[in-house]
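In the block that follows, a single chain appears as structure tokens, in the form predicted alone.
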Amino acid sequence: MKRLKSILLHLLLVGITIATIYPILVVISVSLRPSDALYSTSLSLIPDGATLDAFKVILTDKPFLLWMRNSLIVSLSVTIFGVALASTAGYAFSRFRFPGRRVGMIALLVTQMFPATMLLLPLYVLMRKLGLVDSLLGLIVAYTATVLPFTVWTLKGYYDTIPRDLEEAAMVDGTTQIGAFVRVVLPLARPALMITSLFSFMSGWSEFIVARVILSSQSLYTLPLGLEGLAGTFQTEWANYSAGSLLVCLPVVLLFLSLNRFLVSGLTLGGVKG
């Protein structure tokens, strides 16, 4: 009976894995189809006359590299600013007791309960008053503001697991509170910082709705906006769209693989009561 349950469980997991991977394989198949077979109903994963023309078109005939440059500027900036602000704010919430601390933490948590669509109008009005509409800087500010609540809570929860005795010992040796934070706490919080960086990068790399509202110039389009432009009203460039989607995934996959060793320890981040 126990062996039967194990077999059924493995079959279930295999089925879930196939259901998850198959759509990705279909996207790969569409990207390899020749132009005269884009609307084929064949379920073959390697189409007849497979070609890499779609990848050539998306890289040479479309401003894909411009979109990627804009996305990299935005995502890397959001990662740098988001981690820098969240690491210091999370440390303050974890180590110090000051008026408004609890209210501030609750306020950060409440902001996560609202969908992004509810924030579009006030966000656009704010960006317009600051003169940041239709600029990458405005997009960076908007993304950084949206990732901070989650990242602050994540880092605050991890800082809570680091014994204060380590900082006190460092200060006894002559360093300051800031020195203890930089030399002791940050190195120990490296897994949390890596996960926070990954989340911040993903937020800037794949977001579409806010970018659609703030940006209007095609020269400033990020990858999601650029790929959306390939889906026309009367005709969609499916092969190019699929090829671009696969190319967009590559940096994220490489980032996940490079940070893989931090993912397991990062699963429980923020699980400490504040």
Second form
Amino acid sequence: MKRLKSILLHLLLVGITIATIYPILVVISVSLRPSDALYSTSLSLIPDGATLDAFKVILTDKPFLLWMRNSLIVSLSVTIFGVALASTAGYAFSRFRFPGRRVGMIALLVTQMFPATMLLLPLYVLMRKLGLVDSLLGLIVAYTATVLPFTVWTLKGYYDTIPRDLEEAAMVDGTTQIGAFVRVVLPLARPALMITSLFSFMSGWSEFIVARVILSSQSLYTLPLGLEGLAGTFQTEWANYSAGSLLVCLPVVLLFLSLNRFLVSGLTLGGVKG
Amino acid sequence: MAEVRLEKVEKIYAQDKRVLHNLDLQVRDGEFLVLVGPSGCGKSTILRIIAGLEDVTDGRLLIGDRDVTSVPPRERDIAMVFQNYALYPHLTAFENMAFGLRIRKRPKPEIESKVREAASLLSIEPLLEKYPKALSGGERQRVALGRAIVRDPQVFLFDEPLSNLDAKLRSEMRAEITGLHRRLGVTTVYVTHDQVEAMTMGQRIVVLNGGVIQQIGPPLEVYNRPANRFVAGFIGNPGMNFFEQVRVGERGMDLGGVPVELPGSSSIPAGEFTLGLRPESLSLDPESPLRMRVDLVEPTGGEAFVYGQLESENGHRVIMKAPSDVQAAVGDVVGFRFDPGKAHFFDAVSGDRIER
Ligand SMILES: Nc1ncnc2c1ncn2[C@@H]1O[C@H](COP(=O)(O)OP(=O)(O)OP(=O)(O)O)[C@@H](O)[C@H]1O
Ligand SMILES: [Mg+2]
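Coords for the form predicted together with its partner chain, given the form predicted alone:
Expanding to the full complex; the earlier chain stays at the top.
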């Protein structure tokens, strides 16, 4: 009985894994096709006459590296600003009692209830007034603002699990309140800081709609915008498109792999902490 | 080393919750003072006020001759040991102990030698590279002690530091902490609700109830001459026997209808009082007209506690400490007497001790 259950469970997991991986394999396969076999319906994963031409085209003939640079600027800035603001705001919400604390917490939560598209128009108007339309800074501000509610709540929740005694011990030992935060609370909150950093980075890396609305100069395009440009109106060079997609994914995959250790403990945050 | 003085301290938490009212307390230079009292009486609050972790609503706090009422904890030169140890989980035992010195930017060799010295004093040298989660409760407690010692502070504060340890370890650590105090001579305030700790460790003990000091004095004095009924009942285990409405006259008193001679009773004004008798001042006596019905005999090895009820109209509860071979069984009615010289009298209304 137990054995049967285990077999069924594994079959299910294998099925899900294949369903997840297969499309990616197809993309890899398409990216390797020579340009004369674009519409091939062959199902073999490594196509006949496999070539890296598409990658070469993307990296040399298209402004891919420029898009990558823009995306990196935006995503890294969002990560740094976002985590700096969220780690301190979350600490304040967790440790201090001040007028507006409850209202502030709830307001942050409420913003999460609206779909991002609904915020597009007001966001655009706001950016116009601030003179931030068509600038990477505008995009950074917009992304940071959208990730903050989630990151502030996550960090506040994590700080809540860190006993206050530790900070009090540190303050008796000679630190200021801020010193206790930096030397004791932040190191202990590392798993939560990792997951909020990753979340902030990802939200900047893969976002399309807001970028489309705010940016118009081609030189400021981020990866998702640039990639979309590869899909022509009448004809799309699928090999190039696939190669571009893979290159976009690569940094994220590397990031996930290197932070794997923290992710496992980070994703179970808010669960029972032993 | 310094004395600590609280002057007219008032503490009101949010929602007008008054915890301390007009509290005066002096901890002498180099003294080991124990604060003891039931849960919620304000012991931790007093300690946290001395540490600076809690503001006073009114009043002053002096350490040495310095008014530190509004000085932040880091500038008070105190060290505190918390009930749950509060070791920094991300630092090794060594780094936990070195933390305060590093903050104060002391030179590396000094930090190294101070930590090693404290570690050898507490025999935890082999544990220095371990993280707190790899230490047992007793070891964590030692590291927490070490963290306090290396700071070389003016005052040590302890908030129920032994309550998470098992009984054997607790008595070991009791001896260790008093030994440390004897050696270092640092002014110490120690909070506990365990009266064994209070009796064995304190040079003086402060009995608190509801944020009000009931009595301050050396342990034996508090035990032998409790200032009021609360102290009498709180200190001592099992607790003192109380007999309400005992009429005291010219020659003696009337205990549940039984006249008892009381030498020196003339010094007590005639009237009705609460009589208090420690379990150890009672003993079995088949001849005695005072009788009790036994409902529980509790042998503890070296001695036995006999619980029963007075055979009289009001049936007061009586607890007697007897030799372990005591001849009494549940249901028996036995006679007992007590040493009238060791009887305590308290005012029936205020509960204050009546001296005689
Ligand atoms: N931050 C706070 N806000 C409001 N009330 C508090 C606060 N801290 C303590 N109190 C109240 O003050 C009273 C005294 O608390 P305190 O912690 O000093 O008691 P204690 O004597 O240390 O008790 P215990 O033996 O249980 O530790 C209690 O009634 C408690 O509920
Ligand atoms: Mg307490």
